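Presented as structure tokens, the chain that follows is alone, the form predicted alone.
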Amino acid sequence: MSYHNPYTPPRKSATFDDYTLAEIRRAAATGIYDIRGAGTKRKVPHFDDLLFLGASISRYPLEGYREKCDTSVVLGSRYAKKPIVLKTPITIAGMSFGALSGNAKEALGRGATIAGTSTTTGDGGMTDEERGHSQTLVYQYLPSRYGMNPKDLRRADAIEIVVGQGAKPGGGGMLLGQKISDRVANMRNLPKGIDQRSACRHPDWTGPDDLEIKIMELREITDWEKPIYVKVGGARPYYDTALAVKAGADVVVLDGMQGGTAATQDVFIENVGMPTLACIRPAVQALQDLGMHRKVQLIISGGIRSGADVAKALALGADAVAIGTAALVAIGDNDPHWEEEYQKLGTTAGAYDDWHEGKDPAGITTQDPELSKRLDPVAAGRRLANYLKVMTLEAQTIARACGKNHLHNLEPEDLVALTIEASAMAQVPLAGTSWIPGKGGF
């Protein structure tokens, strides 16, 4: 016989939560996977769990308004003729036209230009609206090769080869059908309407050796003057960021799990790859090893959202940064403002995932021509130029407390850890204690 105590409330599972029975349901009920864009939503070590040691007596800060705290950085001078300088280490990560509106992608690079930063092309070639009103454009050259041409490799200002992406290591990229429009798919020399998948891996070279000779062709092709940057996903980032400069790359760009997508399965985005906290002191480990670090730069991106982010990933030994989710924020996407027409799509501004179906209510991941019209790019290109701006003005801020007079000057030594997982991921000691897991101390 059994009893139910009626003082205990139900108890639900932690293993099978409300969510897990949900996509239980939803698998059993129509046979696919479930695919969606943006980032991990799990939660997982980040910044937030590292803290700056500002100065007081055994350290000297710096005059906020009278004493110059410099955040210049350089990148590609290993050995490109015309390196890239730009004012912030802030940098537009790559985004597709395909996958953003035309109008996104023109807010993004006149954003970027009024910062005085680079913005970046994303699969699918290069627009005539970005490469406009980008003063400093990064070409990405994928394993799909859409929209790859020797004249837009030259129109560009430095080459991006990816290799791997956050979000999705070892995996390709979606496009649906739904969103190749026909302009898309001209670029893409696709058909128009049909499901596109982008191959996980280059198909000229099947490891380090042949990455080598890419990169030499593509040197040859643009007269050495453009910078080579190699994009991996967080998995390996000793090796992978080793090997890349092995192979001649000037500039590493190393993304971690929180970075976004426009599509892939859920399943590999919440469950493949390493938090980018996990992935900086590897890399950075690697450079230093070969007596590289700084010499070639380390790009950070995955979760960046803040100055204390940009700060802490480059005090932790990385020379710049890149944004994608937040950047998109800055311009618009998921505003409270279409919070009426998110709901009509069974979402909620904040969280709106869906950039795969191409009805973005703020015509910013989508290539419906009524909702693109919905993004002024003017507009929009300034609200992320100011979001810029706050950003390096934050992490001038903390740079000058810890007493640096250059945002590359900030370092481990400067930050503390709040979580054991943490500290054993940046290598920074557990706050009030000297203790590194695994290093030893007190």
Given for the second form:
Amino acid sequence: MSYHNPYTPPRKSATFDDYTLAEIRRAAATGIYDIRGAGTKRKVPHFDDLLFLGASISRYPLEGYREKCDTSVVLGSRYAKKPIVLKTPITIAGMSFGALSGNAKEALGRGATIAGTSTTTGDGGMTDEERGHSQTLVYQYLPSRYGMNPKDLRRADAIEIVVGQGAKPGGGGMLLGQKISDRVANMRNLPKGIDQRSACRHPDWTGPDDLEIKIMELREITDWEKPIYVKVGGARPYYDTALAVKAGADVVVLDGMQGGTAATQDVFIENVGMPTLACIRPAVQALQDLGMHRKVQLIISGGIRSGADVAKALALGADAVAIGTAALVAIGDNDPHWEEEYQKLGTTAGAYDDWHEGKDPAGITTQDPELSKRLDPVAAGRRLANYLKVMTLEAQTIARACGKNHLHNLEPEDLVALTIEASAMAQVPLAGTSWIPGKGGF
Amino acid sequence: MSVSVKRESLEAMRTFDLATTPLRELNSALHTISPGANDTNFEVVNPRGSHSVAVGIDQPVVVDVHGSVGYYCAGMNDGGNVTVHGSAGPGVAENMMSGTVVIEGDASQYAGATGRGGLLVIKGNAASRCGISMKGIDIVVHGNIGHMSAFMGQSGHLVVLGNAGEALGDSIYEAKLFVRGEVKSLGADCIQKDMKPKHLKLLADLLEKAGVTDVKPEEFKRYGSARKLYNFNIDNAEAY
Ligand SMILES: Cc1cc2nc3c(=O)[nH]c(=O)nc-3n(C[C@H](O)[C@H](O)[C@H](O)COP(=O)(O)O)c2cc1C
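Since the structure above is the form predicted alone, I would like to see how the form predicted in complex with the partner chain looks, so please show that one next.
Below is the entire complex, every chain and molecule, led by the chain shown above.
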């Protein structure tokens, strides 16, 4: 009997998938690792893996549009003479002028101001435009100290000491030469056209004991007026939070691995740091263990996209959240409107992440004056304000359904998890069970 | 400009005894000087290693600190003339904008870190990372400096009358370094450069500003960036 080998389809390796193969070829051809913007693209346990329970017989809901559900938040009440009061707990994260165009920074300031929230400077210092257009502006104190000066420190509303970022805990930054305009170069005291490294460690302190002294210095310089935030990447959230509190922080900003970046090695973005979901409970636990929950406020960032994400972060114990990527999308980043140009850059709307190259068709992550002009800061600011308001409404809708008259009254008991991983990380029961992995002995 | 500052009048001198007065009162008084005021002379006694002494000065005040200070003395100084008659802890004159800070004794790590302007004179030795990430400040050290000094130095001048420790000027940008004694080793991308007449002149001015009279510019060697690491190149990866 003759035997015919039936057709077997070609099989690609799960380990060496198309993307991986392409990366190997790219590295071999160029001799350089991939640097890109945005956050991790791999799938990690996230807020999508949590659900709210809503009200039932034992808990009654609040009437939508009628019964009040407060969204305000006070940040910096621990030591600062002038704490920050925001109408919504959704803040705009630190993104540098340099990485972003002047128009983009202005749009962020305008949008945040309309929505009653704060915006944040970034590596590279404070520009007059963003100060002028931001009612509440947080001034970042970064390892590079680019643009750092006492006048801006005094005209800021709060100071954020950046220890790390979720996209790259332990990593510095790099603004490539092609993005350095005269103005950016001048603000950073460096010649034009050279790569500007941002240090990964602060030049004049190391460790929690020094941090305490550094915080004291900044308070003395600003006469104890401004709230002092400490921002850390999601690495060791329990200890980092505890140490920041011990060092005297008013606010802890905790940025999970999904957090965006302007430019970092892809290998770093994808392989270092913990998912946002895994960071929140340990940080809240640290605050509770120290009797500081709600006294030192916790701001969570890294992959916040909707009012549901906000509500979930708050239910797990955060006081506020910060958004980076989503704010850029709201003002026009990766908009299909520019598809033809994305195609020319070898990418597509939704996947464009070469933010460090300064060729952004949407005029946001660029210093090119022609491209920057494409972004109308007033219209873009309006879009951001709309988006912030929608997110706030969404979070309120959920909170009312859970019977809460303040977003801060949301609690872990309002949540269940869809997966075992999310259940373990968020420490809420797997849906339909009373099981939380790691709790109760197994 | 000379570092010995003449006092307007003795009556206007205000003394803060940090053994009995909280630091807050000193810094607060320094911050509430109005431009053109004449009560601009301050004396600090018993600093006993206090941190953040005389930080955030933004007027041309004169501060004399009698004793040694802890971290960040004269941090972010913008226009003040601060003299420490003792030694200084880490980060003295960090991020200075303008003015003069003189340390009669030694200075610990990160002296003048990220400084953008003004003059820092250390009459003794400075520890490691002196002038780290300097961005325009002038630093003159009479003694020796420790390792990794002027790391990532962007601009400004570091003048050392004594010796420099390991990895001087590592990853340096445009800061200019002048060392009179031995340099234990140079850091990545830092090289010795020619002393041209314009550099001798520059150095002579710096020495004069710092009140150094007994050494000559010709006794120094100049160091700065080879500018090979300015734009990333994979074949330079071993340099880091
Ligand atoms: C374009 C861009 C620039 C950024 N620049 C900074 C910065 O200068 N300093 C900083 O602490 N974080 C920076 N970040 C991180 C954000 O502050 C924030 O942690 C992150 O974007 C939050 O995650 P999300 O993007 O998922 O919302 C940047 C992020 C982006 C997208």
